[in-house]
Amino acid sequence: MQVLEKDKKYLVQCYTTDEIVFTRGEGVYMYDEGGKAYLDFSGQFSSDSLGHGNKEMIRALSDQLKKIANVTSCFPTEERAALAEKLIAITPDGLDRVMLGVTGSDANEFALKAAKLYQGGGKIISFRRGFHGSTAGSAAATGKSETIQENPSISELLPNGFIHSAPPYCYRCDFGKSVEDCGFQCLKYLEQTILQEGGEKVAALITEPIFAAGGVIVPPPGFLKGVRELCDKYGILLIFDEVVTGLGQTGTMFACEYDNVVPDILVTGKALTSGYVPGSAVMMRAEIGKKLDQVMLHGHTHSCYPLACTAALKNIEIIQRDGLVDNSRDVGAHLHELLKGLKEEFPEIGDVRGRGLLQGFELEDIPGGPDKWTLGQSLYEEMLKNGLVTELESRHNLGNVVVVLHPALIVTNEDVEKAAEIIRKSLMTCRQ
């Protein structure tokens, strides 16, 4: 029996599944079992920031191996001190507690359970369009709309007392504003929000600096400070997701570096350890670290895992060592100018935004083309048979068709040409 066909008979199709089998890696390229290549400019759902089969990374899990590789987190290890030291250090001052996770949804429901610990109980705020992950709080967080919300008989799993306020998307906005004329109109909206939910009642707001899955919707500037001081007006907790965004995905460490806000926690994971071993870490405040000291709030086998710590230690010692991050945004730079050229020449794509490796475009109606629904699933096809595997953000209740574009740090201005050269071909077949 072949791959595909045990695959189909044997697993749940939880997503959709291409019919393609990769079997191997290389950088930024991965190769199917008949040797054809395809440039990565998925990331592997933004986790693989070092691209595939890095090698130093392969001999640091392997040594790992070899020394211990399963400890319980109730057990101390050099790899998870060093690996909390070490995240303390590249986040944003005023974080100085680091609690270690598995994956991306743990790890923010890990930062909701604390936040509401911490504050005595309380609401939680996020915006639409936002993820946050698919475990019961981290989904009741998310604002984009998902199986688990619009079904109604796993919907009850879903815990109550998770409020969504409008986001900042300033190309597609809730109140048919522009930039120019909107005077932070979601900002307004934010704050009545609260009120109305009680003011004080409000435990923490959680949001992503870029909302990723939900079509990269980068915040204008002056929206998150924004967002910062409500929260410090009515003792609100901030809480950023950066599980996507972090570890230099957006041209900087954190994305909220660029609008120098500080949440009171901050969580990561994704490409925390490359995706070569699941892992995450949620780093807060001193003082809400120290209330939860004792506590057995949350916890999975997996936490701390040395060989997950050691993968991510390894990786922020690439990163930094061989300058990703500044690669991050200087190539990403040439990416986004690449879409806009792109833009000019096709109507159908209606905006190109992003930050670092981060970007995205989005795809609209035109007189006499398919409609963005069918031209979105048959570019995301097309793409991928000339080589390039993308991710492609499309429901119809959000009335968005966006294309997302997050490949490994260490990609190239020859790469991402490569990247736009097969777009622009596989628009020109998919417009006919």
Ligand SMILES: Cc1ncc(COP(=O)(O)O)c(C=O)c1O
Given for the second form:
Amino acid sequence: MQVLEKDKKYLVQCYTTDEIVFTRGEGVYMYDEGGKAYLDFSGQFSSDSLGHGNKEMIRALSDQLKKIANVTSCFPTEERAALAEKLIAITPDGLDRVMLGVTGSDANEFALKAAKLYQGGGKIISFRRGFHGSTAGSAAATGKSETIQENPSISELLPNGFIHSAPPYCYRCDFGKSVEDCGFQCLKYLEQTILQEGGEKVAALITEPIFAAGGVIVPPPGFLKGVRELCDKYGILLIFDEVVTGLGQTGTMFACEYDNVVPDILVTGKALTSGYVPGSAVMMRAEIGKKLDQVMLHGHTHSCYPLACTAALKNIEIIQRDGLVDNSRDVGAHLHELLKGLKEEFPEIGDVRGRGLLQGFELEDIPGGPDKWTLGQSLYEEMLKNGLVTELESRHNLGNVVVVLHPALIVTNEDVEKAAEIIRKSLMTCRQ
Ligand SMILES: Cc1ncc(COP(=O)(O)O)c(C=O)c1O
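Please give the other form, namely the form predicted together with this ligand, since only the form predicted on its own has been shown so far.
Every component of the complex follows; first up is the chain already shown.
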């Protein structure tokens, strides 16, 4: 039986959208069964920092496999101690303890439990359009309602006590304001939400510093500082979900550095291990960690296994040695300019947003053209046909269609120029 046939017959197809079978990857390219090359500008759901087939990573993992792959979290290992030390060294000052996880969802789940335990219970505030994962707590914090809260098979599993406030989405401001004269209505609304929920009865607020899956929503300068101030005012723990933005993806090691705001708990995953094996981490203030020391609160079989620790250590070593955070900032800025150039050429592009190598462009209806939903889907498919893999975020109930670009940190100016040319060519075809 052919791969596609077998896949369709035996696998639940809840995530499958495409019929391309990738068999090989090298750097920022992936190759299908027929040997056709595709520029990977999805980073495989933003999990890929070093690109495919990195030889140093493969060697490190192979050495680790020969040494020992799997030790439960009951036992300390050289690898997990080294990774914890390294993570503390690269996170903003003030975050001094680490818990390791497997996925972004379970790491967020842990962060929420930790916050509730430390605070003695309380509600959780997050933002509409945010995404935090697919386990119960992380899904309840997620504000992308079409897929989660409005789906009864999922919503009936969600815990109570999760409240969603207005997102800092200036392009589609919930208050109809423009960023120049809004007076931070979304922060005022957030304070009202906190008060409505009992002020100090709120345990934590969780947010992405840039809302990735919500459509690369970059909060305006001052928003995250304002959130920090409100959390301090009401004794609320601030959790930054840097599962997408962590480890250099937005041109700083962590996205919160850009705004100079330090959370109480910082969560990272996805590209922590460059996607070679799963792994995630939660960094927190020392006193939160101390309170958790004696509690059997959370853990997974593979939470701290040496193979994942080695992948993360090697990934961070290469990112630092090869200046990949700077590359993310510089090449990302070039990609941003190229997309802005496309916006000038194509009125279908309503907005270009992003920082570093996390970039997105939002599509609009234009008179005489296909509607934005049709355009988004056909553009995504046409780009694939032309050899460019992207991520399409398109939700009718949220009203936006955004093409998300998130290539590996090793991407070059030539690669992003090639990608921009494929987008241009594909838009030309799809707008007709
Ligand atoms: C910001 C954010 N947090 C958490 C998650 C969940 O991560 P995972 O899919 O590894 O569970 C995602 C996944 O897309 C995400 O975008």
